[in-house]
Structure formats: C-alpha cells, structure tokens
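Take a look at this single chain in structure tokens; it is the form predicted alone.
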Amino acid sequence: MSSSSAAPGRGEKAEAVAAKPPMREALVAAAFQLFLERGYEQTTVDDIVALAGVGRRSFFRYFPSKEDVVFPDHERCLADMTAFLGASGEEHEPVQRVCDAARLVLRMYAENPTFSVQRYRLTKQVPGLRAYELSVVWRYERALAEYLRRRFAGRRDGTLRADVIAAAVVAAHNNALRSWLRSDGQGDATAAVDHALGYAQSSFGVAPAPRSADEAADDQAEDVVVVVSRRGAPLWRVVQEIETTLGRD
C-alpha cells in the first residue's frame, strides 16, 4: 500500500475522537432536531438512535425513557445540590445556604440558554413533559426541605418550618427562571433570580432564633411546681418558697 493511502496515524485518530461528541450529547441533540422537525408525540426512540448512529442498547444506557432526554441534566444537578447542602456546616445560614443552592439549578439553565428556551417551549407543548418537569421541581424542593429540616431539628415547627421555606425558595426561583425562559433567554437570569430569591431570603431572614421569651413563658406556665412546707407555716412564707423555686424576686 502506498504512503498516500496509509491508514491515520494515532494523533490523527485522536483528533477525530475529540471532534465526535460524546454519545450522550449526540443522543440529546438528535433527539431536539426531530422533536422540532416532526413534534415530540411522533418521535420514536428508534427514529432518536438512527439519526444519531447508535443503537437501542446505547439509548437506554443513558436514558431510562424519552422523557428523560428532554432532561439530561437534571440528574446531575441535583446531586450537586445534594452535595453543596452536606457540604454546609454550623456556620453557615441555612436560609441563605437553600438560595444559594437553587442558584445551582440557574448555572445549569443559563449555561445552554438556546436549549434551555427549547425544552421550555417543548415542555409547555406536552403535558406529560410538563408532568415530568413537576416531579423534577419536586425533586429539588424535597433536597432543600431535607437540609432545612436538619438545621431545625428540635426547634418548635422546625418542620413546618423547613418545608414552607423549601417551597418559598423554589417558588421565588421558577418565577424569575420562567419569566427569563419567557423572554427567550434574553437579558440577565442571574440578576432576576437573585431579586426573586432576595423575597424569600427577607422574609424568612436567618435561621430560626432561640426560643423567644414569650414561648419559653409558655413553657413555663406548663410546669409544675411542688412545694414542700411546714403545716402551719404563715401563707407569706410559703410564697416567698414558691417564689424563691421559680427564681422570681
């Protein structure tokens, strides 16, 4: 065989490697070509693996359904999300600590604005996606709330607590994401979700205080106290002992 027709030598090989995207990606960007050329009701998964030259097999390796390739990044994100939340320590405030993660969601929208704005308008297109989309905001709401019902452990509503902030945060943020989503990507979505995020962050501030003087009144005022007095003893000392054992001057 001649020089000319020799087979590609291994840097070549390599260069070619590297130009190919990763099967995942080619999978994801069949998958949008089709859903916007023919709708995501008639594309089959077989009409996904064809356009990107793989077989069933490698579709399913990464994607447990269609649906699932409408989403391919949201698994990862909410192990970074779960991840960031039990990295947190004692010194940092939980409330602040929730908002900061759900920004974590944001970076992986902003980061694809073009595809993000996709799957948007593909999602309000098809209620089961939108039905998906919901159990996926479930997902990372659950995240949060679990994080915040430890920080609040033992504090009165402490659950209650941590689960009407997990909801707050994650309202406040898909408000800001949904009106960016709306504009079709443009202006600033980091600017937006922190002015939305700032909402929940003054309303629920920092973490739950120490028990406040009036609630830690009623718990006094469910204490029993026993007095042991001498029979015949005047009715001002035995008050002044009762005083005396409730700490009172």
Given for the second form:
Number of protein chains: 2
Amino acid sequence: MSSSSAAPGRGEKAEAVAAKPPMREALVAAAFQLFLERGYEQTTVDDIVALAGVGRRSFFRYFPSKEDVVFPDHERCLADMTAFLGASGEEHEPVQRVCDAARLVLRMYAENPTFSVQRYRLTKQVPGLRAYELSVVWRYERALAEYLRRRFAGRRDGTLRADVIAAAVVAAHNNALRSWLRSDGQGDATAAVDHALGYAQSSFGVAPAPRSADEAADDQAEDVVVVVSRRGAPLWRVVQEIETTLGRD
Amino acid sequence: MSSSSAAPGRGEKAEAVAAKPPMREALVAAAFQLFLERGYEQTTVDDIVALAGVGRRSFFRYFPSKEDVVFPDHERCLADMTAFLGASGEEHEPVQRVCDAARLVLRMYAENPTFSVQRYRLTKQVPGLRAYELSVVWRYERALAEYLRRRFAGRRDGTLRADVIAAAVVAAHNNALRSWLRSDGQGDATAAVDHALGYAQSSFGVAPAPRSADEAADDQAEDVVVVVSRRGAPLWRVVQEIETTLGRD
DNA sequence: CCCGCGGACAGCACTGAGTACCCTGCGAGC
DNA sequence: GCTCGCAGGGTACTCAGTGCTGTCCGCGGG
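Please give the other form, namely the form predicted together with the DNA, since only the form predicted alone has been shown so far.
To see the whole picture, the full complex is given below, headed by that same chain.
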C-alpha cells in the first residue's frame, strides 16, 4: 500500500519502515485510560479523541474500528508469523514449525505483561471484544493451517490433518497463555506454553524438541522397545494397546 | 419437535422458543430474499421489515442483532448440545461423546441443505458474518471443552487436554462440513464427518466406534501385538517408534 | 358491559459507530 | 511567488441498536 520510501522530511531518526506516529500511541494510551476507569462500552470514540486532543476522524485513520485500538499490535504480529512461515523451507518438521510460530504470539504478549493482563480483563468481560479477539485468533489459526496444508500437500487427508493440528496447537497455546494471564503475569509463561505445545505435538506423533536440560536428560534416560505385528494396522488401534499396557497415565 | 405444538400461547411462558411465531419465519424469509438479491451489507433492517410488512422494532424483538437472522437455529442447537452433554453419565467414553455431540450440529445443517449452502456462501464473503459465525462456533467449542473438563477432572493436564481435544474435534467437524457445503450439499456429509472425527479421535488414542459394516470388518481383521518395555515412557516417544516401524503412511 | 391487565406490535426519538466529502495548514518542489 | 501532496480537522450523513410511548388485541372478574 504505502510506497513510503519518501522520508517524513523532518530529517527524523531513520526508523525507516515503522516510523512511529506518536498519535497512534497517544490514542491507545487515552483509550485504555478511559476503558479502565469507566469500562469499554461506557467510553465513546468522542471521549477518546477529546482526551487525546485530536479530531474524531483521525481516530479512524489509525484504527479501522473502535475494537482495533484494544489490539494495536496483532496486525504486526500476524505479519511476522506469515513471514516466519513463508520463509520456512522443507528442512523443518512441520508441526514443530507451527509450534514455533505460535511462540511468536506468546512473545508479543510477554513483551508487555501489564498491558496484556489489562487487555485480558477487558476482553473477558466485554462480549464485543471477545468476538473481535476470536476473529484475530482465527487469522492466526488460518496462517498455521495454510502452512501445514502446503507441507501436507499430497498426503492422505492433508487438509484435514492441517486444520486439526492447527486448531490443536492454537488451543494448547491459548490454554497456557490464558492461565498465565489469569495469574496476573506471574510465573513462567514460556515454560507453560512449551509444556502445552509439547502435549499437542505428542498427540500427533511428533517428538517435541527438548527445550530444557531436564527434558533432554529424560530423553537420554528412556529405553523403549516396541514390537508390532501386521503392518497396516491403524494407529489408534496400536495406541490403544499401548495405553492399556502402560497403564494409561 | 417435542413440546406442545397445539397449546396456543397461554399456559407456560418459561418456554420462549417452544411456540413457533410465524413472524420469525417471515422475517428470516424476507431477510434471505433480500440478502441473496442485493447482498447482506446492501440490505438494511428497514428494508427487511418493509418487505415483511412489520414494524422495525419487531425485528429486534426476535433477533438481538442483524447478524442473528442469518443463524436462526444455532441457539436451539447449542441448547440441544448442552442438554445432550449434561445428560451424559460416566458410562460413555468422553472423546466419543463429544464427537457425537458435534454430530448434532451436522444434523442441523443437513436438515436444510439448500438453506445451509446459501448461508455458507453469504458468510464466506461477508466479514461481519464470518466474525459472528466464529463466536457461534466458539460457544460450541466451549460446551465441548467444559464437558471434557468435567470428565477429565483430577487427571494430569485435564483442562489442557479438554481444550485441545475440543478444538481438534470442532476443527475436524468443520473441515468435513465446509467441504460438503462447498460441494453444494452433494455427497454424503455424514460419512465425511465420521471420517474426519475418526481421525481426531485416533489422534488422542481413542478407538472410533465402528459406524459402518466395512469398518467393523476392518476391526475384526486386525491383529496387533505390542510389547513395550520400561513403563512410564512418554506416549510420543512410543508413537514415534511405531511410526518408523510401520513405515509412516 | 365495562374495566383492568398484560402481551404483541408500531412508531418515534435518541445514541453512537463508521463513512464521505470538504476544508485548512504546512512543507516540498517547480 | 506558485502549486502539489498530504496529514489532520470538521461537518453531515447512514444505519444498527435501545428506550419509550401509544395502540390494538384477548383475557379475566366485577
């Protein structure tokens, strides 16, 4: 859209691509101040622009809707994710790769814990914001699913596997993320997400890459021997046998 | 279905949905007629009520928002699903149960194929409707997840497993449903959904109940022997071994 | 028969989000 | 000087959604 190679002209710091418009930040700050003290629905766009000291029309220049001001950084994060997946070659295990992509979202949340927690409380109690968040999450999920569809092209049930795995990865990520947000950003979000994503990966028969020394040691200590007769038996049948054998943790 | 279709008005008032007001149907019909010939966003609520010959205020008595008129039966279906899950005891396998609950949604779509296909085309091209559909799907997913959380209470990672499995089941169901809708309602939707849900179930180590004579025969024909040493090895490690042994279809 | 009651509906007025159009001021380049 | 481009301000409009008032029913009881 924006060619924007033309510098802003004031001889500014070369923040090149994303020259930060101070107005955007000012609008976000004003909006959250009012949202927190009066609530989201009790705050009109006119209130926000009045506090920020700008014109009403300017608000909609920076945010296509009132909801967008609550999620100011998701657009960039989504672009990062698609770039990350787009630049991935064949050398990575696909499920591992989408898990790493999901970690980009966690990183964004963790960059600003207090802001993330405030936003979480808002979205939890405002139905309109919850609906908006769903559409954002849906776009992340679609990005992951599209990547997996490309990687699974030709495989039997490729698109089905892609959609299901993407949904499972997103659900696992969000489960850990939300429990971290519920605890006011205390605790180790990264470890929780790693654990959740590990469960998702293992459900689809992918070995999670060891992310800590302890887990690596676990890998070393294992000793598994499996004997399977009759090639072609469906996987679920085998897994069922194993679970009963192992005592179904 | 169910409930007294003969009782007119008087008597019970707790049941708002039981008696079928013809006005509701008339509004849905008028709305879809206009949506199909002019598009959703080009149609105002005033247009709809003018065509239906009723007052504007009556529209919002029956539908809390303009989007709701596009999904007139989801509220009932969601109630059916929660009732179905709420009435379930301990005797059913949990994952199997949520898959059966998901089939309730398919049944609703299959009851009225042409309507479902028209609605699918609308929601595909109107962003606002897509967002609304997401919030509907989210409520189904939450219903499934809440049920699984109850069943998994006490298990390690119970809520995580519940959320991930619910998301996977919904994704599998929607994958099959959408491909059926994309084909204008041709083909066997039930078989496609059964297959998709079977994949989701098998991913979590649950044997899909045989739904056709062929599959039952498959089950009979199998002969699986598994020997596992060292109790306590993580499932993914075992599955990995099996996949390499079987030659990873 | 009349009256009161309650529910369904119409009509109106209002808020607030989002959009289209036009205005202004300002810096860059001719 | 001049104009062009452009970020921002301001005005007026559309339309979804809500609140309120009034009206027309069918119901019961005096």
